[in-house]
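There is one chain below, alone, in C-alpha cells, taken in the form predicted alone.
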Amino acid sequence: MNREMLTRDIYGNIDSVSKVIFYILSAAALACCAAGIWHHVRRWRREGRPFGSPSSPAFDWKGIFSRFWTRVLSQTALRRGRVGAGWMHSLLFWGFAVLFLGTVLVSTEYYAATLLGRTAGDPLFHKGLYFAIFECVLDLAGLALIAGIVWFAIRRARGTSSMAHQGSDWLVIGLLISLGITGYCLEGGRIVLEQTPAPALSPVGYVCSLPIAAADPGPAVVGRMHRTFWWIHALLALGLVAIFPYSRLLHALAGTVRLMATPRALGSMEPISIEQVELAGFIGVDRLEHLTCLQRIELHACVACGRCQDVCPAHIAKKPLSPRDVVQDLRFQLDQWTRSADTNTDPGAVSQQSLCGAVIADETLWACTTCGACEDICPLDVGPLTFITDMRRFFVGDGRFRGAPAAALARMQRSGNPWGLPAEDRLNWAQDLDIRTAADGGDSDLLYWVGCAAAYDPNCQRIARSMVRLLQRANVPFTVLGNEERCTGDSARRMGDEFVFQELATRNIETLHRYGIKKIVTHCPHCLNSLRNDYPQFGGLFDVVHHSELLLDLIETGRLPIDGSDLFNHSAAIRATYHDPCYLARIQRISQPPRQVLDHLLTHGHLSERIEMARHGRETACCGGGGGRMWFDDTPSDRIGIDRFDEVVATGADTVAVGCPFCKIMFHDAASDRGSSIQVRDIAELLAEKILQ
C-alpha cells in the first residue's frame, strides 16, 4: 500500500449547515466554559491578605515548566498511598490529554489546509506515517480514558473510597464514558463509510467496524448512521467543555496552577512581622478576604479525594478533625461569597464571617499534631494544615488560646522552656559529665543541642547522657549551650504564637552567632526542624544533622566501633522495632541512619531482631506529641497516636526504638496507661547501654 494514501477526510460526510451549527455550538460552549473560569480567577483574584513572604514568591517562573513536565504530566504523586486509583487516574488523564492533543492537530490540519487551498484529499501533514501513528495512539488513548473512567465509576458505585460524593459527579462520568464510547462508534461507521484503508490502524473502531460491516446495510444507512453519532459525540464533547468550570473537573486547572507554583516545603511556615501586623491590623486567618490567592486556588484544586484524611492522626483517633472537610468548608465558604457578591446580596456578610469557630471549629484546629501527612500525601499539593496554622495564629492573637496549652506558651515566654523550669537548672542533668559548655570556649566545631526534654525530663535526660557518653568514647570535641540555651519556639510557631517564637528564635540565633557556632548535631526532630528550616529566615544559617546521622558516622568511619569485646556489655539479645518521628521521616526525609545504626547492633548481635511496622519511613504514623499536642491535658488513652503505640505492641517487640523525644515520651506514658512491657528507647541509649560502664 502507498502510504501516502493513509489519511482521511476530516469533515467528512459532514454538510455545510452542519458545520455552521457545530461552530455556533462550539462558540456557545467555549462562551460558557469562559465565562466560568473567568468567574472562578475573579473570585481568587479577590482582595486577600496584605502581607506575605517576599522572599517566597508563590510563582518561580524559572522552575515552572519544568514542574508542569514533572509534577503535572507524571502523575507519580497520585500513585502514592492508593497505587489502582493512582494508575487508573494517569490512565484517565494521559488518555484525555491525548486525545485533546489529537483534536488540536485535527484542527490545525483542517484550518491551515484550508487557509492554504488544499482539498480534502490533499492534507497537509495528516496523512502518511503520521496519520499511521496519530490514528493507532488516539484508538489507545481512548482506551485508556474509559478504563479508567469505568474503574472510577466502579469504584464510586460500591463506596469504597473515602471521596466525598457530588451528584454532579455522576454527570461527568457519564460523559465521558459515553464520550469514549461514541467515538468508538462514529470511528467504526466511518471506516465502512469510507472504506478506509488500514482499518487496523484504529484497533477498537476496527473492531466496532465489523458489526456494522457484516450486516451490510447500505451507504445510505450507514451515512446516516454516522452522521447521528458524529452529532451525539459532538454535543457530548461540547457539553464536556460547557460544564468544565462548573464541576469537579476544575480541579484539573486549579490543581495545575497549583503544582506549577513553588513547591511547597514540610516543616515551613511564613513569617509575620510586627510592621505586617501593625498595617493589616490582624494576624493569621479569620475572613475570607485574609487568603492569599494561590490558597483559594488551593480550594479548588482539592478533589475531596480523602487521601489527607485516611492518614491524618487525628482522624484516626475519631477527634474531630478531617483536613478533607477543612478545605472544603472553606470552599464552600468562598463559594456562598462569591455567589452573594455575584447576586448582589450583602456579600460581606458572608465573608465577616469568622472562619475560627463559626467555620471550622475550635476542637477542629487544635486536633492537629502538624505531622505533615496531610500536605505529603496530597497529590496536587493543597495545604490543609497551612489553613489550620494560619487559624491558629488568628486564634492566638485574638486571645482566645486558653489552657494547659496556652499555659506552655506563658512558660515559654517567661522561663524560655514549655515545662517552666528555671534556666539554671539546664544543666543539671550533666553534673557529673565532664562538659564543656560554648562560654568556656575551646576549639570544637561542633555544639550539641540538647533540646528542652532532654533538660528538664527526666526520662529524656537518659538521651543526653546517653549522646554525651558517645560522643566522648568517640573522641568527638563538642561544646553545649548549657543556661543559655532556650526552646527552640517549634512548639510555639506551631500552636500559632508567631512572636513568642520569634522571640525565642531570635535570643537563640544571637547566643550561636555570638559562639561562632557553625555546625550543630541535636536528637530531637523539631529542633532539627526549626533549626534547618525556621530559624534562616532570621539569618540563622546552621549545618544541622540529626544524632542518628552522626552516630552512623561515627561507627562507620571506625571511631565509634561497636564489635570490641572491650567494648560492649554482651547482655541479653533484644527484639526491636524502630518508630518514625513524623518531623524526622517526613518532613526532613531522614529515616535510614537510624535504621542503620540500629542494623549495626543487630550485625554484632546487640540486636537478636529488628522489626518493621507496616507504617514506616515516610508513611510513618504519628505519636500525637507535635503541634503542640503535647501540652494538652489529654488522657493517655484519649491521645491521638494511641493506635500507633498498638501498632507497635503488635510486632511482639520488647524495645521500640525512637529518635525524638516527644515520642518517647507519648509512648512511654501509654505504655504505662495499657500496662505494657515494652522498653521505649531512644537510639542513643540502645548504642550506649552496650558500652561498658
The other form holds:
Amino acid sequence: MNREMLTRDIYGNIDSVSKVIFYILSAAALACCAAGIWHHVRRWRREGRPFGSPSSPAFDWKGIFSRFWTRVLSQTALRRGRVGAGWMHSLLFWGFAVLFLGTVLVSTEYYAATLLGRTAGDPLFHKGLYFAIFECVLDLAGLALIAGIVWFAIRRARGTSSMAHQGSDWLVIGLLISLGITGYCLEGGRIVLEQTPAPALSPVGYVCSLPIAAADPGPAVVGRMHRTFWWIHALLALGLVAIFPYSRLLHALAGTVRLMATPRALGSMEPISIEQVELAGFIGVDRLEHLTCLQRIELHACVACGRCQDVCPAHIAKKPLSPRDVVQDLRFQLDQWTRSADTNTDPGAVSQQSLCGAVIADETLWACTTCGACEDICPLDVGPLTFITDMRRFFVGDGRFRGAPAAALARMQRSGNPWGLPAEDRLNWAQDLDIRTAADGGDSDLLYWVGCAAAYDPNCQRIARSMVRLLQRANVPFTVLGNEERCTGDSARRMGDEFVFQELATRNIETLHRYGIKKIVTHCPHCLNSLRNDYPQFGGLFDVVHHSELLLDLIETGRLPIDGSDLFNHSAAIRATYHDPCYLARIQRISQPPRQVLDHLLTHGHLSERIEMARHGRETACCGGGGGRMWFDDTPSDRIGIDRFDEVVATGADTVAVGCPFCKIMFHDAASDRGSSIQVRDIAELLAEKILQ
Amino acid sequence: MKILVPIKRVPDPDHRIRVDLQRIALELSDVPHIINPFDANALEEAVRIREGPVPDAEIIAIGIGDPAWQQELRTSLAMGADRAIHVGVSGPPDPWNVARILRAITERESPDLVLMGKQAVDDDSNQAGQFVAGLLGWPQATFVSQIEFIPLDPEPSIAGHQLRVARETDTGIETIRLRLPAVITADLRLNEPRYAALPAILKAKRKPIETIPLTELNIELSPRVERIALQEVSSSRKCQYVQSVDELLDQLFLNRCL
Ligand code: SF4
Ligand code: SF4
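Instead of the form predicted alone shown above, give the structure for the form predicted in complex with the partner chain, please.
Below is the whole assembly, all chains and molecules, this chain first.
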C-alpha cells in the first residue's frame, strides 16, 4: 500500500453546525477552567508574609526545566513505597499526557491544513509513517490510561488505602474512564465508516470496530453512531477541562509547579531575625496569609494520598496527628478563602482566621517528632512538617506553650542545656579520662562535639567515654569544648523557639571560631544536622562528620585494629540489629557507615549476626525522641515510637545498636517499660566493648 | 477587678549556688535567675481568671528589688500581666518588710485580690503572704491548688465576688470559701505556667513598668531578721551496696544514722 495514503480525515463525519456548537462549548469549558485557575492563582500569589529571605532567589531556568523531566515526567517519587499504585499512576499520567499531546498535534494539523487551504484528504503531516506511529502510540496510551484509572477506581472502592475521599473524586474517575472507552468506540466507528487504511495500527480501536463491521448496519447508522460517540467523547473531554481547577485534578497543575520549584531540603528551617519579628509583631504562621506562595501551592498539590500518614510515627502511635489532614485542613481553609468571593463572605475574615489551635489543634502540632518521614515520602514534595514547625513558632512566640517541654526550653535558655544542669558539670563524664579542652590549649584540628545528652545523661555518658577511648586507641588527636559547649539548639528550633536556638547557635559559633575549629565529629545526629544545616545560616561553616563515619575510616585505614574474637566462644557473640536514627539516615542520608562498622565486628566474630529490620535506611521509623518530644512527659507505653521498639524486639536480636543518644534513651525507657532484656548500645559502645580490653 | 501579683526574682534552682563566707551572702553573679516558680503559678492563675470568669480583670505584677528585677517583670508582662510596678530597693527585704511594701502598694492600687506564690524557692520563708493578709486585715487562703469563682452568696452580709478554693494541707485537701478582697498564696499544682518566648516579651515591650522609690511609699525598712551565718551543705553522697537488712542496720548504726 502507498504510504502516502496512510491518513485519516480530521473532523470527518462532523457537520459544520456541530463544529460551531463544539467551539462554543469548548470556549465555555476553557473559560470555566481558566476562571477556576485564576481564582486559585490569585490566592497563591497574595503575599502577606512579613518574613523570609529579603531577596527572592533568581529563577534557575535550567534547574526548573531539568526538574520537569526528573521529577514530573519521570514520576519516580511516586513509585517509592507504593510500587503498584505508583506504576498505575505513571501509566495513567503518561497515557493522559500522550493523548493530550496527540490532541494538540491533531489540532495543529487541522488548523495548519485549513489555513493552507488543503483539502480533507490531503493532510500536511498527519500521514505516512508519522501517522502510523501516531495512531499506534495513541491507541496504546488510551489503554494505559484506562488500566491506570480502573486500578484507582477499584482501590478507591475497596477503601483499603489511607487516601482521603471527596465526592468529586468519583466524578473525575468516571469522566476519565468514559473518556477512554468512548474514545475507542469512536475510533471503531470511524474505522468502519471511513474504511481507514491499515486499521490494525490502532489495535484496540480495530478490535472495537470488528463487532460494528460484523453487524454491518449500513453507513447511515454507523455514521449516526460515530457522531453520537464523538459528541459524548467531546462533552466528556470538555467536562474534564471545565472541572479541572475545581477537583483534585488541580494537583496536576499545582504539583507540577511545586515539583519544578526548588526541592525541599530536609532538616533545614528558614531563619527569622528579631528585627523581622519586632516589625511584624509575631513569628511563624497563624493565618493563611502568613504562608509563602509556594506553601499555598503545596496545599493544592496535595492529593490526600495518605502516604505521609502511613509513615508518620505519631499517627501510628495513635496521637492526634495525621500530616495528610494537617495539609488538607489547611487546604480546606484556603478553598474557603478562594470561594469567599462567590459565597459573598468577607474574604478578610477567612484569611485572617487563626489557624493555630483553631484549624490545627494544639495537640496535633505538638505530637510531631519532626522525623521528616512525611516530607521525604511525599511524591509532590509537599511539606507537612514545615507547616507544623511554622505554626509551632507562632504558638510558642504567642506565649501559649507550657508544661514539661516549655520547662526544657527555659532550661536551654538559662543553662544552655535541656537538663538544666550547670555548665561546669559538662565534663563530669570524663573526670578519669585524659582529654584536653580547647581552652587548656588542646591543639588539634578535630573537635569532638559531645552534646548535652552525653554530657549529662548517665546512660549516654558511656557513648562519649567509648568514643574517647576509641579515639585515643587510634591515636587521633582531638579536643572538646568542655564547659564552653552549649546545646546546639536543635530541639529548641524544632520546638519553634527560634530565638533560644539563635542565642545558643551564635554563642557556639563564636566559641568554635575563637578556637579556630574547622572539623567536628559528633555522635549525635541532631547536633550533626544542626551543625550542618542550621549553623551555616549564622556564619558557622564547619566540616562535620558523624562518629560512625570517622570510626569506619579509622577501622578501614587500620588505625583502629579489630582483633578476631574467640570464634568458638559463640555464647559471647551477640545478635544485633541496627536502628537508623531519623536525623542520620533520612535527613543526613547516612545509613551505611554504622552498618559497615557493625559488619567489621561481624567478620571478626564479635557479633554472631546482624539482623535487618523491615523499616531501615531512609525508610526508618522514629524512636519518638525528636522535635522536642523527648521533653514531653508521657508514659513510655503511650510514647511515639513504642511500635519501633516492638519491631526491634521482634527481630529476636539481643542487642539493638543505635547511632543517636535520643534513640538510646527512648529505647532504654521502652525496654524497662516492656520488661525486655534487650541491650541498647551505641555503635561506639559496641566497638569499644569488643575491641578494647 | 484588680489582681496584684508580687513577683520575686530568685536564682535558678537548677544551678549550684556558692556561699561567700566573708560577706555572709550567696555568690550569685554567674547564676541565671528566674521568676519564683510559685509566683509564676500565681501569675498564670491571674491570667486564667482573666481568660475565664472575669474578662475585665486587670493584672498588676509587682517586683521589689534592684533594677535587675525589671527583667522578670518584663517576663511577667509577656506572660499576661497588664502592667508592672517596680519598687526599687537594693536587695530583697525580709518577708516582714516585703509585706509592709505590699500593704503600701495595696493601699495605692486597692486591688480585689493579692495572688502570690506560697513561698520563694530561695529563702523558703513562707511568710510574706500571711503577713500581708494580717497587715491588711483580709481573709487569706494559703497553699491553694484550685480556685473557683462561685455565684454571689444570697446572704446580703457577704458582698462582692466569692471564691471557693482548695488548699493543700498535710492532712489532705481542705476546701474553703472566702470573700474578696483576699490574699491567696499559690501552690505548684494550681496550674502549669506558660512559657514567655522572646516574641511574646518583645510584644509586651509596650506595656508599662512604673518604678516607685521606697521613699515615695514612706517606708523605712526595718529588718526583723538578721542573717548571722551561712553554711554550704555538702551534697556529695557515698553509695554502698549492702546484702541484707541486718547489714543495712549495722551500717546505719555505724554511720550514726540511727
Ligand atoms: S502531603 Fe504528600 S504524601 Fe501527604 S497526602 Fe498530601 S500528597 Fe500525599
Ligand atoms: S515529621 Fe514525622 S512525626 Fe511529624 S508529621 Fe511528619 S511524619 Fe509525622
